[in-house]
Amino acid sequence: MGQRGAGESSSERPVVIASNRLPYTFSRTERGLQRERSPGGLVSALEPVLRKRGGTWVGWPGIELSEAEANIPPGGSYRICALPLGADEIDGYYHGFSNRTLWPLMHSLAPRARFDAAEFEHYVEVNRRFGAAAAGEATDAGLVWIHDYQLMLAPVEVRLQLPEMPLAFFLHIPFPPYDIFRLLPWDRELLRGLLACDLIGFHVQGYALNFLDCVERTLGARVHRDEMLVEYGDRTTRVRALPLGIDFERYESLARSAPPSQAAREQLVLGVDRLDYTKGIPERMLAFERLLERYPEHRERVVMLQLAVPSRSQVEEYRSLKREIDELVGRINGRFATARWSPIRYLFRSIETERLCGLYRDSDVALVTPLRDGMNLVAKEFAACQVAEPGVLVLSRLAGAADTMREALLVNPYDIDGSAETLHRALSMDEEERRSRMTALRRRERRDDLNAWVSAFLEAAGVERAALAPLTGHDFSRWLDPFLKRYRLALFLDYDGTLTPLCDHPAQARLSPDVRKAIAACAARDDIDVSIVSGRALSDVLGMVGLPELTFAGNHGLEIGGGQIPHFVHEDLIHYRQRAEELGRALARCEVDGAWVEHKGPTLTYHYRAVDENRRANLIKDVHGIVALHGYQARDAHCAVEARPPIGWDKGRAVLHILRHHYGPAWSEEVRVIYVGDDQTDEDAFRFLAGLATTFRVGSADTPTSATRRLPDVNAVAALLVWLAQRAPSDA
């Protein structure tokens, strides 16, 4: 891709598309490798964008390609990046986690979901490769646009490699409610993966609201439902409902030119589906059987034609579904068929689009009754093809399309009796009602077609990066009032990166007068006890804060003092004095290119913030080796490596020591605990306090956390302190 022009906006720059499959279907024949353009609507919609703006489509070719074959010629003015997958990856990532775990779970069919850690690991690795490939193609792009449930973790890798790249995601299947999604053992990982994006698109508002509910309840993210924004750490993501449309004019044109599909002797009820347990084909056939039972006047006058396109035949559940449908067809036909009439015609194959459009046009009723569906484009295709005598659309209210296709007759596919009654109504409906309903459906689908969807998504993706207003007392009240009511508060605060911004040198991290005033105001209350828990030496953090009435834990809790607590030094530190000196001398050899060692008595910190990023990896590796060689434990922090004695003591243990001293063994019945920190050493406290406290992780959203909630920066921490100092007494 060429270099970006100085005045070129992001809406004119190339686009990188990443999806599980490429826009071409590959096969091997006697003539060698063959490539055909995929017939799907998504390809039709996105190719014009790529042809106009340039860019790359990243995807799996579907078959194994040699190195020479993988160098696929460009798709016109855009590149093709074929990402090869090995047999184990295909089984674990695609057939496994994507289709045996996510597919049923996202369709709210949890009993069918299989949770396999090895398959999830394949999913993680393949998503990492997709994200890396997309980032590699996007250095000059204006947008990376990732598609669907197979790639929910890919945004993380793109964001890691290109932090400022506009990044968007569209989910083509449903997003389930919180009580379903939380069954997934890796729910937090997938939510964090999606929140690496600037924009996430869903088919309908209900899915978007489900997502907002999940990120708020699972990750503790700050959610603004009116503006459909999520703030998670230092990043804000825009969430939108953007219903997918179809190429309306193409289907309408094909319907007008298609030859007649059948003689008009019988009314035709049409079902068109990929063979999948989410499509409700058995339930549909049972509803048709109930119709023939209750309304015998339809016998020999109505035929149900069910087209089932083969899908995932290597999966046992799909083979079992086919057997079930075969048996149902045989039983119902055996029960009702006469010498000149069979009620169900069942075709287990795909048919060309032209013939399908003729069937749509000539059908009296389209029975589109999935048990759950992200959108369902069959319903829209049927409406587009109603160019002659209007038919009736019977649509599952559990399909995303039901949100907008209100003029259809909506049914609950699990309600066999209700579906049969609705089908009878559709077959008996007079022409005036049929025409008025179909006219309204066609008008909307013509307006909200595939091109309109692409334009709406790109417009949303091109909006300036979203940001929520700063946190206010209203936010803190909603989060903390029920938690704190009638309880004393034990407030624990980290120092660097929490009360002060991170600085190039620890000596520069000075507490601002406003923050010191807010801490003092909290400590002055009768119902709040404040402790500072820091990786700094105890004397250092005491001097930096300058409020001796507080309790202080230094060196990650190895030293505790200040306030009314007896001075504490961990008893095992005496064994590490000499080792600490030896370790300091050894680490001094790594003080290159701006790196330096901070000596803190029993612990040391190797700082490398001033080191060029290209040199950091090797230095960090060397430092970890030296620390381990001297019998210390190395812990990564913000542009630093902490070296601590391996004595089973950390910030979590220090918090417990302080709580037990102040409130006794039954401390959890006496006080509520809030802990605020910003780095990996605070994770020890977050894990210890899980279920016992409200914890806040400050800063970047890129690092996983065990904290209850995120705060974007030290300004948000200051706002929290002001709110705590000013809130009504806890016994109010």
The other form holds:
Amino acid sequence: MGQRGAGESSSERPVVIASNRLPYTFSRTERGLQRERSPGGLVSALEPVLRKRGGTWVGWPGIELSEAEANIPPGGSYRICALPLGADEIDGYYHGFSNRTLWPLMHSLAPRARFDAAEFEHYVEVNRRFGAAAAGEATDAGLVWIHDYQLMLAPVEVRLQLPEMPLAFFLHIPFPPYDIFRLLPWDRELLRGLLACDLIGFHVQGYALNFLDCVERTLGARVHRDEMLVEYGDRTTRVRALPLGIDFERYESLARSAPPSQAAREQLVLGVDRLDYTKGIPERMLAFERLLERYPEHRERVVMLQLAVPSRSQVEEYRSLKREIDELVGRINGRFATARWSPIRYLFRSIETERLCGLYRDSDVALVTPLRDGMNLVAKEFAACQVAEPGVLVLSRLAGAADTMREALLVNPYDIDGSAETLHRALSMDEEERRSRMTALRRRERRDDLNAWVSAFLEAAGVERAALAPLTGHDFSRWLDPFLKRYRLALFLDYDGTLTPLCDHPAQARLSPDVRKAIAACAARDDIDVSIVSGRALSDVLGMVGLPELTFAGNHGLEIGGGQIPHFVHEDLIHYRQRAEELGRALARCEVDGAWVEHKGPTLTYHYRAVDENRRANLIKDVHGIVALHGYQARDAHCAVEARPPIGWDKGRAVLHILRHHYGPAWSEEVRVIYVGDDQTDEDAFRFLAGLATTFRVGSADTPTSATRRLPDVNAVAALLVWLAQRAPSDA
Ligand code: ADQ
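Switching conditions: you have the form predicted alone, so give me the form predicted in complex with ligand ADQ.
Starting with the chain above, the whole complex follows.
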């Protein structure tokens, strides 16, 4: 796996970053529009990349901006593309689907998640616009890098517009286990959205493995856990654990310069969080209360300081959490306070970073106990600031940071007694142990800092597009042996795009001798019956395959023949003969610029593969109009529009007809069914057979499918046929 391309490699070309918020916060004051650089560490890490390589940062400015205002360059060598959102979109996409659905669900707090289809629609639309804006900025870019859960569908649009663009994603929050993620009614859509990327980064291995599990079980994608690769249709995605670090040096040096934060009369236990229910603030306070109950010696000797930055206050759950914490602080203080001491101090605001660093430095214990957290940077900042007497980090085992910060004292934040015991241990720990633990923590965080993370991510994104080794018999055995065992197999195969690659003209799509041989070998077995199901006219597809012993369904199943099945023509077709001729004449008017009409008896196909891409949209629209005017149904296929009579018959019905004929009404007890197809018209069969068969969709990962699994290309279909022909016979 080398670097992409020679000469000006993509690792030098511009980068487009997309995140929900821009690296600038905008506000309107009496002095006009004000722009302030966002304080977050991530911004400071990513900006140098943009300054060095050039590019654009795409994001929501947070307030409404005019077009001229939105286009102010940041004064460096990169652009800011501010994407305005309307009030409805902010409600639906941001407060709604992002923060009321995805945020709790991804943190495995499922009962807090609500599922609202209208909010999801906003999410889809805003993501499409983010993707389009990123693609628009990325024509000469070497990488598009999308951030976080608000934009999990944005990769789809980038991929659609720039099929070859290196595309990467980083998720800042956890990826939950399959059993949680599948509660989401749109789980397939989001998984497919992420799989439009070449690289997906997670904080820790556990999230990456959860993701692999989800795409395998939900989408039927092929997953290689050792290589951390996912093959879905014709695309392979690399999945990596890339734990985020902090700007260690900056925190350390601020901690050295910050003035003393308090008179060291009492031991200080510090909590620092956004006010969020995932952070476990009430549980932490209960643990502190339990400590004071069980170990009265800490009374008047320990103070807990909780800092909470206001966050998402439009969402009711955050407002009620604030009330809950206020009450808890009041109750615990009321219970234990003395004339000279109050156990909990609580500040509901943001404080300057230097002051924060002083507090980190002067704290005896940092209590970092989220119920769930993607990483948690507070734990790392605390370690970086331990430049004086070393303190103790008490860390939730449910934070991503716990994966690497092994020398912390780990707690389960739900276990109030256990947390109180651990806090007692932390407050009583001797200096030697504190120093050993903190030295190890600091060494790691200094090495794996923010810059190391950016470099590791860019390196992973710069590696050549991944590819899994071709499918082997072993893969098919794993997928199909348990399904097929001891049953006859009814095998249904589409023709164009499934058995032969798609060609400019249908006449060129000839079956290779090897594939014909493999089909014949399947058909020669006592325990396999093969049917070919095609949109071509029956005689046409029969001629192309040339194995008359098979069963054939032509014209999307309107005509069935061959093999041992009585010839079938749908009875309603009699009413459409003349209309088909009239439609053919009308469509002839659209035979321009290389487009042409294929007459297949009762159905017609308008082919536009040879038409210039930017002329297609108008032609397709005209064709759909003409088809509808003649009382036919138009259906988009690969570079073609299929016109079919509206008689409620499709490939799904045709499959049922064949199954009932061959095996009787109880066919599902007699045989196992496999259907392989690549087209929209095969989706009818996939839907019809859902739960009754194993279905494979061949080709592009970009189209949604109801098939059980995907195969990358015609070669994979050939491998499947060879495997089926050679497997040990069933004893049915
Ligand atoms: P957050 O949920 O925001 O981030 P976290 O990683 O802890 O969580 O970052 C919080 C930041 O806010 C820290 O830098 C902290 O110093 C700062 N902060 C908190 N309270 C403050 C206060 N009162 N005053 C000033 N600053 C304060 C999401 C994920 C995390 C993941 C990060 C980065 O939820 O799991 O670590 O993204 O990927």
